[in-house]
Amino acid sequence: MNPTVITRFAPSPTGYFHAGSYRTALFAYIYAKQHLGKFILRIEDTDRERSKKEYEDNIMDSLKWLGLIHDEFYRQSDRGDIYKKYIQKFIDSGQAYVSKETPKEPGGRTEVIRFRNANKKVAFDDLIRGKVEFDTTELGDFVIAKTIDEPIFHLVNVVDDFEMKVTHVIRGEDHISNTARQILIYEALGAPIPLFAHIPLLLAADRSKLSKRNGAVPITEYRKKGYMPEAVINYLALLGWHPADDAEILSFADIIREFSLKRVQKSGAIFDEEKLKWFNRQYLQKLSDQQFIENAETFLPEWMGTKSGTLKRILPLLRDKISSFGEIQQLFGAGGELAFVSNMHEYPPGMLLWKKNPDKTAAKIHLTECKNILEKIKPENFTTEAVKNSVLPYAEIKGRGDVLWPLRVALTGQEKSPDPFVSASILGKDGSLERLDAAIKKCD
C-alpha cells in the first residue's frame, strides 16, 4: 500500500447522520483508493456530554452497510493524553496560556485555554474551489480547550491530522470557516498543512441544507426501506460530481477509476429521493431471479416461503412494481395490491357489477363462462399468457367491461390489483376457480 495519499472521515457520535455525511466519507474513501492510499475512520467524541455508542456503532453499521471499509481507525476518547502533551507544550512555549474568564452566567467556567493568535492573514489553495483567504485578526485568541484535560475540536482535529499524517482533508463546506484557526495551529506545531478540498452541502428539495430536520433521514433506514447500498453508493457519488461521460449507472470500480476532484462542483447538490428510488430501481432489475429472491427474503410475508410456487408465479410482478425491496411489504399489507393473494376479504356483491352495464344476472353469466373456459387450461399451464388468450376472445365479443371487471373483482375483492389474467396466475387454478365458485354465489 503507497501511503503518499491518507484521507479520513471523521464524525462526531452526538446524532444519526444523514446522507450528506456519507457522501464526504464516500468522496474522501474513493479519493484514497483511487490512489492507492488509506482511509481512516476517527470518531471525535471529545464532546462527552453528547457523544454516545449508538451513535457510534450506527455510523460503524453504516460505512460497513456502503462498503466504506476503514484502513486505520482511532477515537479521540482514547487518546486523551496525546493532546494533553500537545496542549502543556503550547502552553510552555508561550504559543497558548490560562485565560481567567468572566462566567456569561452563574456557576460558568473562569478559566479556559487560549490559543495566543498571531493576528495575520492565511491562505490556501482549496482543490475544489481554489485560492481561499482569511484575515485571523478578527478571530482574537481563540479556545483550544476547557482544561488541560478538555481539549476542543479545533486542537484535536488538528493534532490527529498531524499524528495520523493525513495528507487530505475532504470535508463539506461548512468547515471552510474552522480552517483558519486550524492552519495557525499547524503553523505552531511545525506540521506541514494537508491539502484541503470542501465539497459542496447537500440541499433539500427547497435548496435550504439537508439536515434531520429538513428532508434528511439517517442511512440507515435507506437500508430498512429495503434500498441496495450499490444504489445508494452510486446515486452519493453523483451528487456534485459527475464523469467525463455523464453516464449515471456505475459500479464502484468505475466510480474510483473516473473520480476527480477537478469535476467537483461547487455549488449545492439537491437531494432527491425520487431520483435515489430510481437508481434502487436499476440496481433492483440487474438482479438474477435469485439474487431478487435473496435480497427480497426478509420482507416477504410470513407465509410466503422463498421456494413456493406462489412466489415463483409473483415474482415478475414484484420485479415491474417495486423500487425498494422495502415496497414488498405495502403490495401484501392492507389497502396493498397484492393483499388478496393470502386472504379474500368480503367484499359486496355490487362490486361485482360493471359501472355501464350493473345487471347481476350479466354478470353470473359472464363469471360462470370464464370458469368454464379456466377450467380447461392445465394447471401446470396456468399462466398469465395462458389466461389472457382463453379469456380475452370471450370478452371482445361480449365486452371487455362487462366480462373483465366481474372476473378481477371475483379474483381480488379489490377495487385496485392486478388485472384478473396476472391475479388468476398468481393464485394458480384451483384458488382462481374456487373464488370465481363464490363469487358466482353472490349474484344469486
The other form holds:
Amino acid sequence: MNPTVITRFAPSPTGYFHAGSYRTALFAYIYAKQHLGKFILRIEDTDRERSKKEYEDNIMDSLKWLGLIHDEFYRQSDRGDIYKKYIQKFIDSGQAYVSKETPKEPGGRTEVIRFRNANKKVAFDDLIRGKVEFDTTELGDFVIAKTIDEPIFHLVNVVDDFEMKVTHVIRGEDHISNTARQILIYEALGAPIPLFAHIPLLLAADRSKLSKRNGAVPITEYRKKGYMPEAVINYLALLGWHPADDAEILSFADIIREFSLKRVQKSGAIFDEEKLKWFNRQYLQKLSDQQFIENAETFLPEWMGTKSGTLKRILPLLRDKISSFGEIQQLFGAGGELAFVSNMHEYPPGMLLWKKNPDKTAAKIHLTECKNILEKIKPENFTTEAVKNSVLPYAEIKGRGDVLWPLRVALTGQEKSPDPFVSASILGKDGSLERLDAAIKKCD
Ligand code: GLU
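Next up, the form predicted together with ligand GLU, please; the one we just looked at was the form predicted alone.
Complete assembly follows, chain above in first position.
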C-alpha cells in the first residue's frame, strides 16, 4: 500500500505574501486532497528578528479565506526542544561540530554549528523539472545552527519534514538550490528523502519576478476589493497548470479531480489582474440576486441598505457593470457613474443644452413634455421599459438628442451616467419628477 500523501505549506512569516505563495500552497493542498492525504501548515519562524505575528496572522487569515484548510498545524518556535535533540545527536555522532569562527564584526559570533559535508554529488528527480544534480563540494561545511538553541532554516525544515512524515515537498522554485544541502541532512538523519516538486515562479506582466515593486500585493487585498475566493482559487490554479481539456471555469472540486503535477509547466506563469477580474466576473454572474446582494452588502452605500427599492431597481445595472464588488464603491463614489443616485450635484444650466441644438426654449419645452409623459406612469410601474416606451415615441419625433440629452442631464447632472430610462427608473417616479422640475426652472 502506498503511504498516505502528506504535503505542507511552510511559510516564513517575514512579510505579506502575494499570489505566488498562495498558488504554491494551493498546489500542495490540492495534491494532498486528491490523494486523500494530509495538508500541513507549518509556520517557519526560526528567524526571530524578521518573523512577526501580524504576518503569521495574515497568512492564516488568507488561507482560511481561500479555503485552504490545514489538517495539522505547527509553529517552529514551539519546537525548539526537538531541534536541539537532533543537533546534539549530530554533534555526538560527529556529523556536525561546533566550529570556532572569526567574528565578522567586533562582538560578533565566535562559534556556530556546522554540518560535516561529505562533499559529494547529489541528485534528485524533481516532479516538475526532472533530474536535478548538484555538486555539494562548493557548499563546504555549512551552518545548521547558530547555537544549540538557535537552529537555522535548512536543519529545521528537514527535521520537520521528516518528523511530520511529509512525502511530497511542493514549494517555490527559489528553493531548488537549497535541496542539495537538505538532501545531505536527510541522509545524515537516515531519513527517507521526500519527493520534490519545485513550482516555477510567478512573473509580472513584463516577465520580471513578481515582487512588491511591480504589482505584487498581499492576497487579502483581493478580498478588500471584493473578489470571490472561488474565482481567485480558479485563477491561481491555472497559473502554470491547465486541465487536459483546457477548460477555464473550474470549481474547487473539478480542480482537485483534474490536477496533475505532470501538467505544471516549467516556465514561469504571468499574473495578470485583468485576467483575475475576468474570472471574478464569471463567478459573480453565476450568483443568484440574493447571493449577489449578500456578497455586495459591505460595499453598497449605507443609505441604500440591502432591502430598498432603489437596490432592487439598480441591481440589474450593477450586475452588468461590475467585475468585483469593490467596484460598487467607485460607481457610487465621487465622480462615479452612479454618484447621482444619492446626491444631485449642482450643474450649470448650459449642460442641459444638446450640443447640436443649444436652444434653451427647446430644452424647456422637451423637459416639460417629458415631465407630463412621466407623470402618467403609475409609480409602481416606473420601470426602465415603461419609461422608455413612454418617452421614446416623443423623442423619435422631436429628435433623440434634443429630448434625451436634456432629460438625462436633468436626472443625473452628470456628464457620464446610464441612459435616461435607466436613470429615471433608479430614481423612481417622485425623484425623477423633482429633478425635472428643478431643470425646467434652470431653463428660464
Ligand atoms: N519557509 C520557506 C519559505 O517561506 C519555505 C520552505 C519550504 O517550503 O521548504 O520560503
